[in-house]
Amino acid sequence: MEVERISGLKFHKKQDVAIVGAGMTTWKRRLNETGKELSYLAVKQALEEAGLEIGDIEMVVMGSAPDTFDGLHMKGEYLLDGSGGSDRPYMRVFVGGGTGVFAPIAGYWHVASGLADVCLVVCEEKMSSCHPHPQSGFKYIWDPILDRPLNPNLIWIFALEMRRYMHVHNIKHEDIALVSVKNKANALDHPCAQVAEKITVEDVLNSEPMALPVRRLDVSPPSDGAAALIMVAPHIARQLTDNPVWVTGVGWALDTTMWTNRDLYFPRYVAEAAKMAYRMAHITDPRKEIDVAEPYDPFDYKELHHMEGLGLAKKGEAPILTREGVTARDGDLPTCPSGGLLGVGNPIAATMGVKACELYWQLAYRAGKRQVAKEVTNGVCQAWGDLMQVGTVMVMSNKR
């Protein structure tokens, strides 16, 4: 790599970054494996797909959610050896649910900067360890003065956001439920899926109320699992494959934790992150230039919400695209062809497996039965987290 020297300092010039392998575990309640073991299983698959060995890895980025889930403090250090981080540079990143795309962003900047030519990104989540339910792990994320006296939980907050989105755009619950129907059906073709099934809109509308308008089948399930992907410099990519997938743009943004001070009908934090990523990728019209998308879908309304934040639909128009079949796997804009969180599962940070990893598999034409019908060149994946405030976005392409 070319190096510039200024006043005795050494600077590496930015280099392109390719993805050459990925792996993920089955997502379900996994009582037999620790988080270390789940990480190992995902890493083993990614190395095998890339044709590499652990000794080829120069650094490791770990993404994992609150320590509460695994029941120990400083979880990043605990997961180090299972994820291959021993005796090499290692770091953990975490921005709630946004970690599933922010961790590969962190891997990207280490390779792009020249600090490493081969970087392994691992995301792990072990939610079943948190009793009586993983929801209790979020009990203390609230402002102690303004929020906690209301005794809120995340379903309660997201129900407010869903209601606001529906109200502003006059969207029917039936149209939102179509997302759950689509994604659970897509997940029938995913070997790692937890809740793949054929359901109807009526099944969604008649499922157990959680915090209205949110019902049981509007929501993705908590899960245990891990995912891994391998990012490399161009000269390494050329040695491993004739068809690497390139990271062409990254973006992230955080809004205020004071969710009461924002109009929840539009995810501005996603829009800002998308602008950053598209600018880097030279994408000027995402609706026309993006061929496949994996927006974050922990709730069915969030796929629609995030499509609009990503510029894949105008405000209030994402439900129309879903209703008309545009977002189906064989549609003009395949959206969550993996089955997403709604169909495969929601192990918070490890959702990298159905976001960044899935996008890589789609663009590399390695998605098997999940491969979208159309020819694909550019794709976008996105994740979302914390108190409805984090947006993380990555754009990939199979053309350099």
Given for the second form:
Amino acid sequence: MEVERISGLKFHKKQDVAIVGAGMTTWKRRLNETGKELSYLAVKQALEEAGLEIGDIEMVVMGSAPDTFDGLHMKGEYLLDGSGGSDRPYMRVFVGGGTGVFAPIAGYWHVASGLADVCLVVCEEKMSSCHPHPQSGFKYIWDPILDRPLNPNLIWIFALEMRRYMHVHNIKHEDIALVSVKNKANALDHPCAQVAEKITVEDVLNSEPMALPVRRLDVSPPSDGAAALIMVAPHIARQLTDNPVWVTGVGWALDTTMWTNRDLYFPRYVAEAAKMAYRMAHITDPRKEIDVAEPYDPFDYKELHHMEGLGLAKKGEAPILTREGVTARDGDLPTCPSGGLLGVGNPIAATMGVKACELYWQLAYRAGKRQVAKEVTNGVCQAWGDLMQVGTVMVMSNKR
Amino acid sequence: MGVAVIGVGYYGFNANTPDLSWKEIMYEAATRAYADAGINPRKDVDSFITCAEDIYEGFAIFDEFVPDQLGAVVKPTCTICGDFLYGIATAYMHIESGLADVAVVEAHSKASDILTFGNVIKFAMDPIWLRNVGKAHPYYFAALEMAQYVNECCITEEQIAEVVVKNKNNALLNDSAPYGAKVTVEDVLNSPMVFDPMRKIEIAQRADGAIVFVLASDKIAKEAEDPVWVKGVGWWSETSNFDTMSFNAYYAYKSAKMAYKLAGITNPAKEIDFAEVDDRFAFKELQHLEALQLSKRYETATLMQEGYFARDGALPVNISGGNLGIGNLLEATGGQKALEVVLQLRGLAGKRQLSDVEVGVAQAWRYIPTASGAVAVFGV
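Show the same protein again, this time as the form predicted in complex with its partner chain rather than the form predicted on its own.
Next comes the full complex, and the chain you just saw is listed first.
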């Protein structure tokens, strides 16, 4: 990927943005807690880690995906008091599945614009309340005239995308299955994981077919959970910690609604979002300069697809890097060291916990058993969603 | 640094729009705004923001359907779940944080597509504690709030009627106001009492329309024709629980406070020349005027009767006709307010143009059952 070097006043922010605390709940089917309670648990953890109290929070950003999961209109308003949003400026942002990294991007602009010095970002998702399965909530994401009469579901459009990706680069399912094997094993070290396990490539290839080539173990599960992140201005960060993690670049892009008109083999929207973020972070060669990556992996092929979109691998090269162990936790480019969505779970917006929060923990050397082997300075996290349409990217660094 | 509105476009406002889809009204408004600002969306815009709520739109993930008709394909585009004024606040932050030099904000209402509006609002209520209280239409919640407000502030039926009379008559001068009417206090008092103490005519009916603003940093705005500066923005949420809300529009008070602070306004009643406030229930206009500190508590209704807030009064309010004259535009409500303020400040308000106005304020609430809202102060 070629990223132009920028100079001058573009991206002239009011102040730098540091991350000083993060929290997340265990991800699973959580019938006992409401969305408000899940948000509360994540926020409490993040506040404890940052050494702050809720009264110190100036503004709150909420991220949560479709209202249809909960059968709630204005879900953001409903989640307001559990997430600490009451009695302060509170705003919910939404770009479908991309919200997991978009909400921290919104937190970034709250602080970088100088309007807030301490901003809390909360992401919550409760998919289990959607009966019989959250997939039925996705019935309403289609164009009502062109798509809906075909009675599509998400698994089969992703099967189309996976097939196209495999076809263009001549990739075997065995190579893609390695991602699922790696991430589910990584997740064994994550205390919040829902589907961590030691599996083999054969297990993936022999698992139940969903919509071929997608099989059961190629896919992440629906989950309930929440995550929280605290973003602050430099003068606050200095008071709280010696080792804050800085947000150095953000980017997002939304492609056309007409997914049928795009070539699905390459996520150009992720590439555009990544270019924006890298330009801001002054990163010109991502493969060399990025030390740890958390691309969005709701399906195993998506991790590879997104690595290519993020410029961490050339087109068609990501499966080779995976096979060679480059993306393992002790490899040269550790990718999804958290265990990702495939291992930890996929509560749509709350995946911030294994993307932005995990990247913060890795760069702050707070990831415990999940800490990658190599020394890290820069990292990138990314989310994706809508009709295979949106890319959201955040670059962080532990050097200012 | 500063942020200015350099172009506006709108489509509507109509009681229904059988000939165009929501995508088409967005396109109409967007093309007009881009022409007004003299920009090409594909080249010149750094960020697109749409304000929408999924269930009003009838989709599960509405932001999927935004980019094409705005010229925003493969560009930074996002959705804010809030009123148009939250979108203005977001664009303001994008520009102030250096993420964008030019940002576009869009909101629309295709309320005529909604068949069961009351049931949609019910879905915004807490499913355990509130949603199933009786079989009442959610307007009853506004009526309860009104009952407390009019009793606390000793407001008479006639005084509430004055709000309806003023706004519906103001709307007669606005070609884009479908609910304008020449009504009198007597007519209002003869309107059926549907949610005691609220009469049918005191509730804004729904309308369709779309609004698009183009905002830019000062570097670009200085070269634009007639820039209108966003002097301050504010937004605030009280609680989502109906049983713990203060019922005194505290959200408007706090968001105005934030916006005034950014705008450097210390005495709003003197420094602000005119206001567009949320009047989706007639009593809300009085409540919001107090919260915005444009009049003192216990005096607002009397001032209303004396014509203080009339077109030729000391502080004209809802010259556009407000929601009572134009209609309830859902998440585009704040857009209509901001639009009127910008048109007045640019001298483009036609027959309803005020003279000598320099600072105006727009305010919107997120409607029942919330206690959230936003405020924007504009000036030239």
